[in-house]
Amino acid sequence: MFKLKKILTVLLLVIIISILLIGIAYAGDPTGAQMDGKSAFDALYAGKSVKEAVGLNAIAINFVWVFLAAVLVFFMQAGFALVETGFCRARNATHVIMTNFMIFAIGALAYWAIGFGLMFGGASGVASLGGLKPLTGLFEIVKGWGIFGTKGFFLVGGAYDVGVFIMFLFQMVFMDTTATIPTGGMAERWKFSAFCIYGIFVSAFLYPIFGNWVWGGGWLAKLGVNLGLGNGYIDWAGSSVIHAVGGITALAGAIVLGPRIGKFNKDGTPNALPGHHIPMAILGTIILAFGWFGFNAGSTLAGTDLRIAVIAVNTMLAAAAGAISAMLFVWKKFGKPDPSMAANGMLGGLVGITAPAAFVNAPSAVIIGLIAGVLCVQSVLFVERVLKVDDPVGAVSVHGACGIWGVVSLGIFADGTYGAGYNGVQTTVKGLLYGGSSQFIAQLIENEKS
């Protein structure tokens, strides 16, 4: 009864706040866009050149392009339950994908209220996607350091319009991976009350306000702009903002948590607990697979950005070299190859390459894929011997390990072929190898601030 309490406690504060950020929406911009398809059409089209029809065929282009990349990455989330039931054993298999399947719901609902106004309320548009309504709410500490947003609460009042609306689709189905890692590192030992909790915190308030940071106009994108260094920090689809918090997250309530029974005997030294269904671990790691082309090439926001064809190609690449590297040394420490290990390999790979899939070439992104599934295996190795860390899944160093590795790996191979205007600087991206000493200074902040 004690525990429903707070439960219900917690939610009445969130209905609180819900409606006094609705309140502060309307008072911003009483009237909304209010536009349906009909009134969209007109406005788009009536008296409209060839030429300008021609570019509004282009925005079309890219909100469809959005939409699909959006429902791609929300079949992730069939992944990650397949991933972590089959990593988890048997008798606690329906509580760990209840957690999968309820964060989604938890999830999108704490960040439609107020995730993405904190996260998005400030940014003045994405230019490659167009028709996005700027949202131009920014809380500044001091001119151009801007911390989090305050606008688009409940996308109602200025955020009543199609461009926002579709913003928040694809984002809110990031938000949604970034809160499913942790369910794994905390797997079979919370409470489900705890868990829920969890679900409103992280993608309310946790990764919202991190996000801004990095992609919504906030202190990190802006270290080109301010301090010369480089583009500012960069994280193309979510190295760090999704991956890097999910794992870092998971490492911390691994820790509050402690092991499960059996975990570890008296002198420290781990014992293996099995995963009950590696088949079904292995389905779901391919269908993260599937789904991360439309993470990663979806992040374009343009379905007209040829960019496209290098970054599909360069996910499939570094996904292959995390299997096949994290299973040659599994092979070579173990004397025989692991399925688990290379399927968090492959994870590993796409992980590492998600930060600079679109600013390196196709060799740099299998030395990134290599790199990365040996360090997600050495990761697990360490989090299990040293720290004592249990982690039934490995999401610390699948997602944390790997994420830090992957923003870190643009700062040093991106070399120079993309990127113009990132950031509001105008030079193209260029890494460590490539002379873009000040971009590689920029990727290290955030990551020793972690």
Given for the second form:
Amino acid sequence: MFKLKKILTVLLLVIIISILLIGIAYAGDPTGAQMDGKSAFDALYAGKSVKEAVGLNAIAINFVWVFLAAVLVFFMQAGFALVETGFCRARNATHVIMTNFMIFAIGALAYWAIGFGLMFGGASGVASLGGLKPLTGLFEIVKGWGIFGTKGFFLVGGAYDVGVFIMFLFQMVFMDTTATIPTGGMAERWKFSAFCIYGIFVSAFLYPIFGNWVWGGGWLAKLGVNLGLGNGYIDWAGSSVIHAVGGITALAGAIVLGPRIGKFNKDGTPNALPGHHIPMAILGTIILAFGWFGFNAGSTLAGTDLRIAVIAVNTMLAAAAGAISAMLFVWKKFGKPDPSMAANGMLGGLVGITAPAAFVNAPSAVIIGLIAGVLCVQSVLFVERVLKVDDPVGAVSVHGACGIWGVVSLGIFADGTYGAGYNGVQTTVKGLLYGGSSQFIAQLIENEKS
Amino acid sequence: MFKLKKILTVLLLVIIISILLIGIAYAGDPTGAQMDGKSAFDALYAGKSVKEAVGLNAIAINFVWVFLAAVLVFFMQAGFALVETGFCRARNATHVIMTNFMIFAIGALAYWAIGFGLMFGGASGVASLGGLKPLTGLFEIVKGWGIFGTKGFFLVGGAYDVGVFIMFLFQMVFMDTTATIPTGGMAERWKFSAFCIYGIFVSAFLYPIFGNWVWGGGWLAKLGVNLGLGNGYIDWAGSSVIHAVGGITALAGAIVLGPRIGKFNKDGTPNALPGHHIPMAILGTIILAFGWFGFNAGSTLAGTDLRIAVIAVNTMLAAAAGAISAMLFVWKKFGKPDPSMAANGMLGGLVGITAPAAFVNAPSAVIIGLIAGVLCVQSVLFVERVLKVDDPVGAVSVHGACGIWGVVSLGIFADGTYGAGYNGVQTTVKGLLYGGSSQFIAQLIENEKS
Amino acid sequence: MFKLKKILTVLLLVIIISILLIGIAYAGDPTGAQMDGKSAFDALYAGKSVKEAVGLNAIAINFVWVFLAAVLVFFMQAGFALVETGFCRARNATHVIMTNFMIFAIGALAYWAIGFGLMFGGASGVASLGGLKPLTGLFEIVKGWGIFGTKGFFLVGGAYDVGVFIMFLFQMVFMDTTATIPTGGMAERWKFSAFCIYGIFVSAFLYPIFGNWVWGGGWLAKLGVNLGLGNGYIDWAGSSVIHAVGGITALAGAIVLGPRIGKFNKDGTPNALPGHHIPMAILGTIILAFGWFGFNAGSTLAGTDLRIAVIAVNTMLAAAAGAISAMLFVWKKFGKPDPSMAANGMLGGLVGITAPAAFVNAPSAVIIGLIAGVLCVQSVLFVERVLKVDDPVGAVSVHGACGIWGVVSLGIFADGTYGAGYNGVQTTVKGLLYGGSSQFIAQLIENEKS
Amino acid sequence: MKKVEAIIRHIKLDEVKNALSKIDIHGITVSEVKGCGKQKGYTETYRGSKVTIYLRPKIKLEIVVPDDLAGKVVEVIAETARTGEIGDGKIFVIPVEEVIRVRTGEKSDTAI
Amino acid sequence: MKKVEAIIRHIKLDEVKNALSKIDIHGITVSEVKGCGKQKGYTETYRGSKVTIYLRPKIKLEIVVPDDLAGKVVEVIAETARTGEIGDGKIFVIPVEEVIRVRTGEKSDTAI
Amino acid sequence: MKKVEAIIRHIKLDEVKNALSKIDIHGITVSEVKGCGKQKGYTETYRGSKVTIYLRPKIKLEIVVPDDLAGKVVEVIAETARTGEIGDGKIFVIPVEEVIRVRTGEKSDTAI
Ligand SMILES: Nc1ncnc2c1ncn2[C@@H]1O[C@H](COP(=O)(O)OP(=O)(O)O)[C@@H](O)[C@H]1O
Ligand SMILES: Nc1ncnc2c1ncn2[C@@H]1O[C@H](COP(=O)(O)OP(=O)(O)O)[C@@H](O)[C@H]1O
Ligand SMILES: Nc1ncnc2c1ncn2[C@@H]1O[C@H](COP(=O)(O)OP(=O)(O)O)[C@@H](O)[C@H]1O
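Instead of the form predicted alone shown above, give the structure for the form predicted together with the partner chain, please.
Once more the chain from above appears, this time first in line as the rest of the complex follows.
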């Protein structure tokens, strides 16, 4: 109690001083009204014209924007880790979170060395980040049909460039979400060393190559320019590139590894192996939703593109709708709402809206989310009861099924208000409901492939 | 060990290559010094004058700002969920976090369909976001005394507008914090279905209507213009609109539901039902403080308003002060510091500074926080011992008592350096200590109502 | 089930309405193309010239940037709290997280009252934030050899200034990480009251004084100008100021407090006292990495400095490299990867890159991280087996050893692409490998001191 | 000496403890167990699959007493722990041959 | 009456429970224990230090039955719980002098 | 055969275990229990309300041994687990009628 008294005395002192200080006249600039814009201009943009400085300000806004989005996406690692760990059994918790943790590290280095170059080595021309001029190497089998990029490996040489680095920052955390998804479907079963090999493979090759086709200027993106199919295959922030790829990999992995002991009875009926920490899984879900704002809205790569407002709102509405429809559907079907399914439903809604986020209006976002939530639950039951595959966290359903739905929904609901110039096609993106049947076909092409 | 060797070999390779690469001449633009501002201008602002582009840059800054604030506030859902779950008993953890999780989803859809329109349907004129021109429908009983808004439902028609969407994004997550607060006071007791109805009601009607009066241009906001009471009733970021409303709803709910079994003995003395996971609750508190930066500073709706620096610092200082005074007060009173009370104290400080954050100086913020911390502890004891109400997480005290204190403290400490133009009154906001007695009266009006 | 039906009906209604609404013609501005830049200019920058407005926009970008970085760093409190709590034993969890929680509050008030003034009271001249004109008081024993600052206490008078406040915001959360580090090394042992005294001392005096020498314009920073040693002692974001200071304090504390009961056998061999919640510790590690983006990139104090892209990428790569090398090293050495060591390794990589983050290229960042990871593991073993010191969370190794490595590595790897003007020296920062031997010497000076 | 083993409900623990105090019984060892008997389990659904929880959480008390007190202890527990609903629990009386107090090494009745 | 105490493996719990059901034994009390015996522990490393885990998690069943059923119960458990690997567990039979059903106060065999 | 049941302090577990190893006793079953006796509880405050913690965590050991070893085992435990402070615990010796090793079906002393 002796020390407590001392501490209390110090505190009292602080209070008294504070009270005295309240009255002190202020001589500073408490609102910023006296900020000297001219000196700031001269200090930051010495020797530039006003016009140039305005352009540079815009680029700075976009750098800050992409940075913000990137850290949000990075934080999704924590979300995945918690969802997967919470949905597993206590005894495997440490192993599961270890895979989730290391996949980031493994993926980061592999993507830096190889993946990024393969994916975006030919992606120059992103005006909002200053052009990405060094990334000029797209490998094409036939003119206009790119397969992979060839610049930017190890981020050295010409790629030691702020524009390239900010692009890398965002793309790298993006990639890591893909690599993380299948760890959920295979959770509680795989060996750590097998997992490491897997991680290198996905992040250095699998994801980057497919990613190049859609986002790096590869052939899928060019379906519009080359064949006149709408704006080419569009996947705004990765319903397919990230989620369907992740989900299908998870499915493949879960089949190969086989179910956990005790998951299925001899007659093939599934047993529940309840997750050990539902609050942890829900926390993870909220973190994922938090990061998803960066995921979807950040994909503009431009804070100066005010469409970010629409994208963010769509993302949120679809998430909410997915959670609600999944919850109600389970409630109706099994007599009780199930938190783990509601959480899956929210993620399903998020995955679903990921492809169309930028191209649809609010009511469409809600409908996309509602459908995704139900789809997600049905798919969980289907995977477990019909396919007899053991997917502890629902990765196949959340990312696979809803990912495909996301791409299709874009082909249906895109309302033609946005996307002029996307993939080099001058018209805006229009789905079936708004008369854009060719876009719908472009969207289906990917699903054929899967 | 076979695979480990392979992995090690790969790593070695990476190291060697890296070392070789260090020396590579760089040909890129590693600092951004060669960024071409003119091309960026032409690409992003084709055909605009420099002046227009500067205005658009400012709007972009504000969009990014509001987005940032909104995601921070969104993340507070996780904070509330953890605080409430941590303070409850283990067996109810899943149920408690389920309510916290679903309230977001329910609230989002209800607010989208109805609430936002009621609240901000007449809020046009926010210059920092481009004017919000479509929101022109305020319903007034008498000219100048608005009751609710009438535009923007479902975000369709004219409301399909980036300015409206960014406003919605921020306001929607704001709303959801209100809806979440009472779940704490009623934790461990209510039925899930009753909770759903409650969620729709609060987010579609209760909060939006009161919110309209204060922030949507309604009658409380117009006390200044109409009756000459200072700048009208002011609540910067919601000590009353969010917290007092939330806290009082929590009180009402807790009374209706009655205490948990075992909370009170037959003679009315309370038993402690210790929370099952204090670290979880503390994590939640830190997350809430993290989000609160967005909550208070974001309420400028403008990153170009440099006052954000003062607001953020005030928020942090009041939080710290609240935690310290609550901790010391408990230490002194019960002989030992109690982490759960220290956490409540920080939240109390945050709630307290929410109304005055933009209008006071640093020493005042500290004093407001110190008082809030003690108030919060006293209120917890009062609610439990005198009112005999069972509030597992202290929601009534943290949000209710400290929320009211926040509104009053604004009337006392506002120092007249900020707020010119607020609520349409041209003078700055001044509290009692700085000669602004009419502002003080305006502030008291709300408390009468409660 | 009665209520469920009602809820379902409401939902159905929403769906139907949504579908109808999809078709509604939009009359708003769904992409921002019609945003009126001129009105925005007139509203936000009334009466300013275009040039001034451009400068003010740049300042606003930087304010938003610093705010973003500050909240990220603030959130690191949660990371530290979780890492330390997870690595401790269950019975001490509440006590450990309580210290982590209160250190923020104590530090904030002490730094506000005293520390900030001592550290940055003479730091005026930060152009990106408008000059920080009020902070003009550096106390020097001999001209040019500053010891501490003398302005800005309590943030009153001239320091009631938005520029000063935003600087305080960032520096205050920075400081708190230092104060938090030693709590890990001393975890599970110290008394709460002793801890409080410690907190006040570190945040009001120890850290600010040393910080002044390096960042506040004090004598270490002036080694370049005064003695021609490169750009003077450089520590970008605090490998030494934050981490080495924190780590060494932790070591001292751990020695004074002695080991936990049962940590060492009579023959001096250590026992493992496994942490009680590894997933919690890993979550904490991810949160720390998340916050570290703000820590390192934010230290530009300018979003308009596009080097932020390089800094952020370097930070991420070093983190990944540290985790991988630590994991593989442990795997090789003990036959099994150890999650707690992998997590320490990531933090070691982050600490290591903290000093050189802005000055090195990507391959160097990877190498710095790889070395830090191994160093971190070796140091843990050394501290435990040779020094016989009980450091439950590895604070001494992660922060102390890797912190020193960080400062040295800057002297080796800085590639001369950045840093012109840093500490008042006009050349860029060059390390040994790029011919900058004098910089290398400046870097060693600090290590002598420690 | 006898060991009285009682399986009771969680919510009755405090009451039983107090009732035993009143007849001067202080030495008690308590553990968490799960049990089934007449009381049936219940089923939940988790992600659409049924989970049958057939073991209910219970509290087990172990109280070693001199022979003559055993009857009284059994009686007190039985009365205090009763709710009349299925699942109230069981009491078993088991012979004990020797008791030792670790602290002093005392044996038999004086050690209890 | 006898109390049959069986230490078995976690994974055998459900099977044993079902097997007992079949011979109409429903009253069971279950607890989590740890044990060692022939089965050796294993070592792990944590942050470079060795940790020896010599206690393995096991399940303890307690089943009180009338004298004549004890043999049957022991037999059923022994057969069902057997895997043949070291660590299968043990069964102990202990005399019980009295049984009381808390709910009704019934005693002896009728109370089981 | 006898079952030796010992309630001891957590911190004594390793020592007791080692001491028993030395006299060649390897079969042990351990569980977490809580107990009260001479040792009084303590009170804490939580949010201003008093919480009395009257049950202290203890470790329970169960060791079944042939009749002739029981005395030795009791002695070893009592000596090793002693600190001399209140709360050291108790040891109970209980008769066991039969022991079966699940793995082999062996019975009696050979099964221990
Ligand atoms: N024969 C038994 N052997 C061991 N424990 C038993 C036995 N019968 C009941 N129990 C324990 O007592 C608890 C209550 O038994 P139950 O039959 O449900 O209560 P009641 O006898 O009041 O109907 C069970 O959960 C179980 O732990
Ligand atoms: N003598 C004993 N006293 C008490 N418990 C024992 C004894 N022997 C074995 N056990 C319990 O039985 C479990 C299995 O014993 P173990 O000797 O490993 O199996 P097995 O006899 O099949 O080789 C142990 O973990 C322990 O809990
Ligand atoms: N009569 C008893 N029956 C069952 N367990 C007992 C009995 N007496 C003591 N115990 C157990 O032994 C532990 C230590 O008893 P206590 O009386 O505090 O120690 P000591 O005898 O060394 O003073 C208690 O916590 C309780 O678990």
